[in-house]
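Just the one chain here, the form predicted alone, laid out as structure tokens.
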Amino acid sequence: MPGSRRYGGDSSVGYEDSWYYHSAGEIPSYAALDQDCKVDVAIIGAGYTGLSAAIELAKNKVNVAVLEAHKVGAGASGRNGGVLGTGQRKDQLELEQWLGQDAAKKMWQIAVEANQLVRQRVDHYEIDCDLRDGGLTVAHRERHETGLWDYADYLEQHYGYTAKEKVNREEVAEILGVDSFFGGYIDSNVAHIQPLKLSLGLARAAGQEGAVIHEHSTVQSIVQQGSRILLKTDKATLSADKVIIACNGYLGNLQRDAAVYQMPINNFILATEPLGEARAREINRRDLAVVDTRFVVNYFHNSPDHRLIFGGGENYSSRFPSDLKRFVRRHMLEVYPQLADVKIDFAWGGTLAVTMKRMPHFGRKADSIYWAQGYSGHGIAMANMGGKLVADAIMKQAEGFDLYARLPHQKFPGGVLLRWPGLVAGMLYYSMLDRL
């Protein structure tokens, strides 16, 4: 509400503000950890990474428990823009230059499988998450247009990827009902979903496989005691052989070895009032998930009840803007000025994690504590895959995990406490370029 100050990095604040929460139907509850117990693997965080790892481990008869500080999907997994993407945050040309063709092609295959993994789980566990196929990437500047087309050609020629359909400016204007964008491409493997419903469905799937989930169980410390690791909450202690840290932007200072490689940032989304089928179709004729080429991207799609779900703007502090509806509406009207008369029913924010290289950061400590984080805006597909790769590594199939763990990441200058100033300066620079 106007005048309020929402804090990033705290999944208990603002969780109930989103349209996702209000359209999710009945939300189940899981009991807090209230007595000491032992498991083979303990997972911290019931978002995509943690739930994905729990599913893989439990279906392989590993005794696993998940500790969640607030509610399943209360962090970025239940608040994000709802775009099931393809590829990595860095494109294949950048990865080839950075890592070489062999590693880049392996990562491409993993990214393709990540998209498929989400779809397979939605089908297998019958998760109703409003999945709708089709994504449009558009150039917000004319100079970006040929780059998008060239990249579509490159993927087809060098990776055999034929799912991208090139569209020109006139076709984009016909699809979106505005002439503010240039050309781009439609990717038939991209989709948009209701992300909180996906989180809740994954939690149900983990339970079906035998995993135990505890909500309202904040881990206060991680203590090594002989061969066991103790996770201490305010009510009880969970003892485990191995631990997976799946907190991403909500990690805080819980595990410094992971925290120094990621930065939490806040991103913001709104949902309009229902527009009606005809008006919703006017602004998105093919019901696509749309993403533009800004450094701080705009992303949007229509909901099943014909609202516009629009994400735009971010900040780099511990606080959300005081009036989120006004903050995001400004970005929406730059794209859709014809919606100036439309009421904004919901606005919310969430905290994600970025890395210096904008690629996921995987790590392990003493072969007993594992983490996957820093998906940098590509979390729906890659966080689900991240959880699977961590689980595979624990089960001694570490090829995929090690591929990401070997990425030459850089720590944020200044460490955990002093990393903000450099990031803020860099982000403001790129935001300025978006506006020029």
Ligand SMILES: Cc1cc2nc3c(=O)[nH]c(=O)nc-3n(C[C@H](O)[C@H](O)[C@H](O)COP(=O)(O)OP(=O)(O)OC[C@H]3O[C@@H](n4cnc5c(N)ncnc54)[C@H](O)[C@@H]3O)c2cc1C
Contents of the next structure:
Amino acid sequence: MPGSRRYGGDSSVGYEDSWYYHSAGEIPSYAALDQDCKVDVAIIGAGYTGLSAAIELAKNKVNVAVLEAHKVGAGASGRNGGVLGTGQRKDQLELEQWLGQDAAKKMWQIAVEANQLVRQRVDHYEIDCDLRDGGLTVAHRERHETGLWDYADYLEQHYGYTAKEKVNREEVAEILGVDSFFGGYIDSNVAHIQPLKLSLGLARAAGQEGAVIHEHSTVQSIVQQGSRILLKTDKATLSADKVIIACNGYLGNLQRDAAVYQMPINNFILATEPLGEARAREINRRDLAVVDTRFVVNYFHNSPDHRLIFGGGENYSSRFPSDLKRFVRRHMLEVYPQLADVKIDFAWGGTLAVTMKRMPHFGRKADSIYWAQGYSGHGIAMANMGGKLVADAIMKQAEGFDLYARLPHQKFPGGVLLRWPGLVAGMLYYSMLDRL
Ligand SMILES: Cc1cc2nc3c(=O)[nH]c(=O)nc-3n(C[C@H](O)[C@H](O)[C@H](O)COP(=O)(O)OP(=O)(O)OC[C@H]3O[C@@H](n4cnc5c(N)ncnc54)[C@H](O)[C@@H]3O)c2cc1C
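With the form predicted alone in hand, show me what the form predicted together with the ligand looks like.
Now the complete complex, all chains and molecules, led by this one.
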């Protein structure tokens, strides 16, 4: 699409490019906010964080409205790789060293519950999001293989976690039909899902519980007026007692106190043409969500209509690569050279937020403005949990929220405007190591 705008951090661009959009069925519309109103809690952003908070609050009879700049799930929540993970983005050994045993164990428990929370909602609200159980983590270097196995043992011995089954190089080759990888483990709690269908299902659930959603309602400013907070859109003003900022990688400069702790990063995915059942089985015999150990991770799984959905490659600028199909295909062919003849039907990008410590960043200002962000690529489970923990905090049960809010995060050097160069240098360094 030469000449089209392709910007990271702008949810109105590229949302309709994904295979998810084209396979989501009918996509409902929610009216824009067009008259001034008052609510108890206003939520900015209709991704997993915002919708999850809306469900919890509305379920507890709190009067809540969600303002979304573009469409439900138009941010990362409707465009991501679909890997419903377990655990935190950081491994437990690092967390123990950083925070001590007690806090690390609590974090682990929250992450386990985050995975369960998504599954409970899928069941309870009957969300059809193509959920398929099982995830395979594979080493892309031989030296990473024993690290993965040792970690599986550690979790079993110290956390009683028995869901990880170790697999060796031959078994991986048998499952994936390629010898591009070494050994790893299969985790039965990991799953793959259709992320936009999950977003749309959560929005329906929030509506069922009594929340109101407004699409095409970009919040332009957040202004404290006495005890109320005013959110101004181009058509109207929403007045709230409390506000939840759930914008993650699409936050821009709307709230500086949150923005300085996160960095938006663009990541890219493709969907091949349908491969046919037999060929799709050859490249993933157990229908698993696969991730590898690269710093810029490759992740892939098959769709119900037998396409390969493959995520690989990222950039750190405000522009997406001009030819996304070619950009991601290169990564796909490193893993599956036998797919060189296959047509790429869709390619798209999305923006996520990372933190310096690769753990979510939660914060509050004057007990009236709250945020949860920075899931660092691990947000399907954790953004759902983030939204719930913010909602709990607003309902005076802040234990989980405070655990995250107390994490000693670092700001990105250079502040909101100048945070790019240092990060770009760092990221390029690590992605270069992937190739060595
Ligand atoms: C390409 C890609 C692949 C990924 N793969 C995975 C994966 O496989 N597994 C995993 O666990 N995680 C993955 N992630 C991360 C995961 O998708 C995110 O962590 C998660 O979706 C964040 O949810 P959120 O609700 O916080 O933010 P988002 O879903 O990004 O939602 C933010 C919303 O805020 C809205 N917004 C922003 N500013 C305003 C404003 N001023 N007014 C109103 N609305 C506003 C945006 O329009 C957007 O809809 C991936 C992310 C990307 C981009």
